[in-house]
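A single chain comes next, written as structure tokens; it is the form predicted on its own.
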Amino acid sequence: MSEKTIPYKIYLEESEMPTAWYNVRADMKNKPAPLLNPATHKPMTAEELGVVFCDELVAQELDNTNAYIPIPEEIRNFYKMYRPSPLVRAYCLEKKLGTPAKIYYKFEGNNTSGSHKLNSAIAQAYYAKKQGLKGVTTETGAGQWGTALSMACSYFDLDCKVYMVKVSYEQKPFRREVMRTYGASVTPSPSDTTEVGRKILAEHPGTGGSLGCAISEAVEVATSKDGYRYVLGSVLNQVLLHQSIIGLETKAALDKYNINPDIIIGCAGGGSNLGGLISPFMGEKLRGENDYRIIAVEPKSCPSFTRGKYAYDFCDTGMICPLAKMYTLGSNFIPSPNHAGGLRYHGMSSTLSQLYDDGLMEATSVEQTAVFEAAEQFARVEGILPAPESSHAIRVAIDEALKCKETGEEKTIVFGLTGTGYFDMVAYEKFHNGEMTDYIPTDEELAASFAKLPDVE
């Protein structure tokens, strides 16, 4: 097909939206290691997980067999408000860079929450309502997940309690107000409202918090209140499953115009958007049907893949959650208060960690100022102000396109634009004022955190 016949934005018809999520674990030869009970170090049973999570979500979490899991009609009907989302050819960016590379981005910001997080939030809220629960608790970093979940809970008339990482709570007050508009209660974490929060404050006075801290508080509240369960916006298998709709749509749009990507890039914090974007492409790679270069991009301030240990670790700072085998910096590690709040998690999805350890994908880390340089460059030519998290993928997509300029290779690059940055203006202000810094943890800091990893054989 001639390049001129490829539209600027590739839209799928509503009828082409996936009717089932894709479970990449079904095609993995080496399955992700199971979650372990922190007391016994034995694999968590469905009954044990059911104390924390909704029953249907537990079944999805443990399912390593079924490649496709049907999307309930009520969730599909909700998706129709903003899905299928557009796959955009970045012609203006290509021209600005002077690259022979073709650059596409899957834009997930066309909904009120402003990010991909709504894809899983509506699913988890649906299953909570179906189970007859009163409400759910959760954590949020930059606020995208909390915003999405509050919107989803409002839709199903569920109570929503959000523990927001304190530094993001202070940096992004308007994101907080969107959550409150949808009826959620929002508490800065760590707080003095929970036992684990008070313990963390005593050990780390003045801390800006972390996703691990906020998870601990949310889980404590969920397990101590009747009719509540905890829901998570990333990391878990169930979340990557729901987010696979991103990759399924991306692949369908590319196939529609006979486009085969060479490089697929996504930012990586806990793994939700990256896992969702790459899942059907990784499935082809696992089955030997095609090959792709897949790149995870993380901040140098929180480099789980690139400097972490592949080991069992707690998913939360308070050490009350199950143990997961993942690339981790240690649950005790509290990242610097960088502005990509959604990427400030100490560990990485067990599924992605296994794929990375098997050499099926690669990872790189980038500095914050370089990320915002790419974000500004993208905004000026493509007309979208990207979220700081998404801008990590933009940074590496630009770098790869410039390599093509040097070599003359006409590679096709696809990256995930996970959301918009209109609630991140404090970060942009600091960048423009020259006040943004690049903090990189020392080997000594990481070693101190690694020394506290649980002893699991």
The other form holds:
Number of protein chains: 2
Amino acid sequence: MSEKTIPYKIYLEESEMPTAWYNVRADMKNKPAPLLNPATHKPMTAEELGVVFCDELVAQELDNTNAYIPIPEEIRNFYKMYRPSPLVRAYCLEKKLGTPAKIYYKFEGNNTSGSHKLNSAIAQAYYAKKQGLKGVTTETGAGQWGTALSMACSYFDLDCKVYMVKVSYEQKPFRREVMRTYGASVTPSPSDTTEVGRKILAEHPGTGGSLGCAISEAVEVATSKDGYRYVLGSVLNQVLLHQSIIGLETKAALDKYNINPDIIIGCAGGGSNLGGLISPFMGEKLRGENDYRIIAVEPKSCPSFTRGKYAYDFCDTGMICPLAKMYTLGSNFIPSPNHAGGLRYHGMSSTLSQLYDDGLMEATSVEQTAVFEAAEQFARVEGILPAPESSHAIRVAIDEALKCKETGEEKTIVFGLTGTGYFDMVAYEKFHNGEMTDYIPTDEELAASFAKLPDVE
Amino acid sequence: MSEKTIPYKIYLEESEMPTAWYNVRADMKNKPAPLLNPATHKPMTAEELGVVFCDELVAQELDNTNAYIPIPEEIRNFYKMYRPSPLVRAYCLEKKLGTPAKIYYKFEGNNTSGSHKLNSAIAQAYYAKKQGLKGVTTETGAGQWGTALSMACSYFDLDCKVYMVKVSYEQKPFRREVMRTYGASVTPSPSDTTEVGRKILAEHPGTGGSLGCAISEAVEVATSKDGYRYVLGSVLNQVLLHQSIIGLETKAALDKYNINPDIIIGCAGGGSNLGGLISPFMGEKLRGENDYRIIAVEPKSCPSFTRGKYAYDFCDTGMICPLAKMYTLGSNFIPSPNHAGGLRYHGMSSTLSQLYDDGLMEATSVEQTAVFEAAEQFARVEGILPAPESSHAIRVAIDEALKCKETGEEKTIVFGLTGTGYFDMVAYEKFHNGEMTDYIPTDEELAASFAKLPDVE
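Having seen the form predicted on its own, I'd like the form predicted together with a further copy of the same chain now, please.
Let us now look at the entire complex, which starts with that chain.
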């Protein structure tokens, strides 16, 4: 297929959209380690998990064998309001860089939540509704996930209680207002509405909160309130399953034009976007059908893959959630306050952690000033103002494209553009004013955090 | 064609995108009144206009005869980064309303400027670059136009000086920061950087500024600085020409599925979106080939069509711009400060004014609390959080659909969803907190404003 025939944006028809999610665990020889009961250290049963999560989501969480899980029609109809998302050929960026590389990005920001998070939010809300629940609880940091869940709950007429990390609640009143537009209640965390919140407030008065702390509060409310369950926007197997829609659409769009990528790049916080984007490509790799370089990009200020330990750890600060085996910085690790945007969770998806440990993917970390430089460069030629999270992937995509410029290689690079930065202008302002700084945790800091890892045999 | 086969979103292929803009003036029997020299009251010549605007844009401004103007390839390539925009079937809204009406909306918000303004910004920047200029100046109120122009100038490597209404500059720091991301300089207006700005500041110390005032400053800079011209995001004939891309794509998408709309609805401030959306439909109407109900929706707080006078008036506060014949509230009219969002210009496009005066379209006005109710209802079922401006059209589309529910008529309604409200959360917050109020100017206020209209024979 000649260059000329590849459009700027490859859109699939609605009829070409995937009708089933792909479960990469089915093709993994080494399955991700199971969640453990924090008291007994034994694998969590479906019954135990059912106290926290909806039944069908528990089944998806534990399913390591079925490669394809049909997407219910109600979810597919919702997807049609903002999907298929475009796979964009970055012609203008290529030209600006003067690279022979061919760059594509899968753009997930064209919906009001501003990110890919909506793909799993609508699925989780659907199963909650199907189970006859009254509502769901969750935590949110930067606010993308909370917004996505609010939209999904509004669509299915479910109550939605969001615990928002207090520092974000105060710094991002607009995100909060978007959630209110969709009818969600938003509480700054830690709060005095939960036992664990009151305990944390007593121990750390004046704290700005953390994701791990907001998770504890949301889980406490879900498990103590009749007709409620807890939902989570990343890390879990079920979330990666729903997010496989990103990778499946990407693959279908590439296949339509006979494009075979050499490198696939995604930013990684808890792993929801990366896991979704790479899943069908990783599946081919696991089955020995094809090979790809897959690169996870994380912030140097929160480097789970590149400097974390692969160990069982708590998922939350209150230590009321199951234990997960993952690359982790320790559940007490909180990134420096100068860190802008998301990608600030202390751990990483168990599935991705296992794949990384098996050498099936690479990881790299970047400093945020370099990330914002890439973001601005991208915005000026490609139009879209990217989210700080997504810009981690842009940074490495540009770096790889510049390597191609040196070597003359015409590599095909695909990266995930997870979202837009419209609610991150405070960070952009800091960058413009030269006030943005970088932070790299010291070995001593990490060692202190690792020392608190639970002792699991 | 059966209902089932119409997708949620109708996308054209890039190859189906229009290659020429449509100039509705060519089909108008009564042409829009010409711009007049404010000193001589004689029609502005191309030479006179060339001091303010780029040469090719002057030609477009004065061209009342050519129906189609080819879109240069460079502009079409830029369009491909965010166009064709989807024509969305509002299945979920229809269901929620329980109406037999079929509702479609043309969504122009899927780009970082957040609105349709980019369609004309890129065209104006292109012609400025082609003329070898160094840069352009403009004004912006709520910020959509300034953002769009910043993006366009960044793409063509042009300097961009934006005069932003001071009250917006202070209340919307994030919009300002987006413009800075694209390399624009943003000055709060009135400022001490211009003669007219200093004069206004001396007469009205502490003023929050107005669009008319920011226009005066931008024009002064453009006409006094070597290698600069002034560009405007609405009102002008050339802008409506560029925005015809909205209507042409809408018509092509409807034709693809043999859909014939009964009612076409657009919000109207200066008229850029409305004029663009309706142009090919109006063309059919003017040529007697088809008939449509066309409805302009404006705020009750700034009702140019519904309560204005059809007369020659100043386009700016400083009275340095040409005079335009239009439906106007008087160039001194400033909407009440409680008015949220845009649609606050005192006048209306000369082309639309003539069409309205000829009875070829209707106009109606709505109160902002009713507009925000419609916005929230729309967001909760259709996902997209709409801009306050766009929500004026949503309000009337919902009202028309509810009339169909009463009568049982299966009318087809098309409206323009011009943009997203991500930078308008202060207004949404007021609405959520029950603090939003409505304002309708009194007859006395308008009479006082009309008394200052220039005396043009």
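Positions refer to the first chain, counted from 1. Rigid core (definition): largest C-alpha set, two forms, superposition within 1.5 Å. None of the values given here were measured: they were computed from a predicted structure.
- Annotation: Cα of Ser191 displaced by at least 2 Å between these two forms, core superposition.
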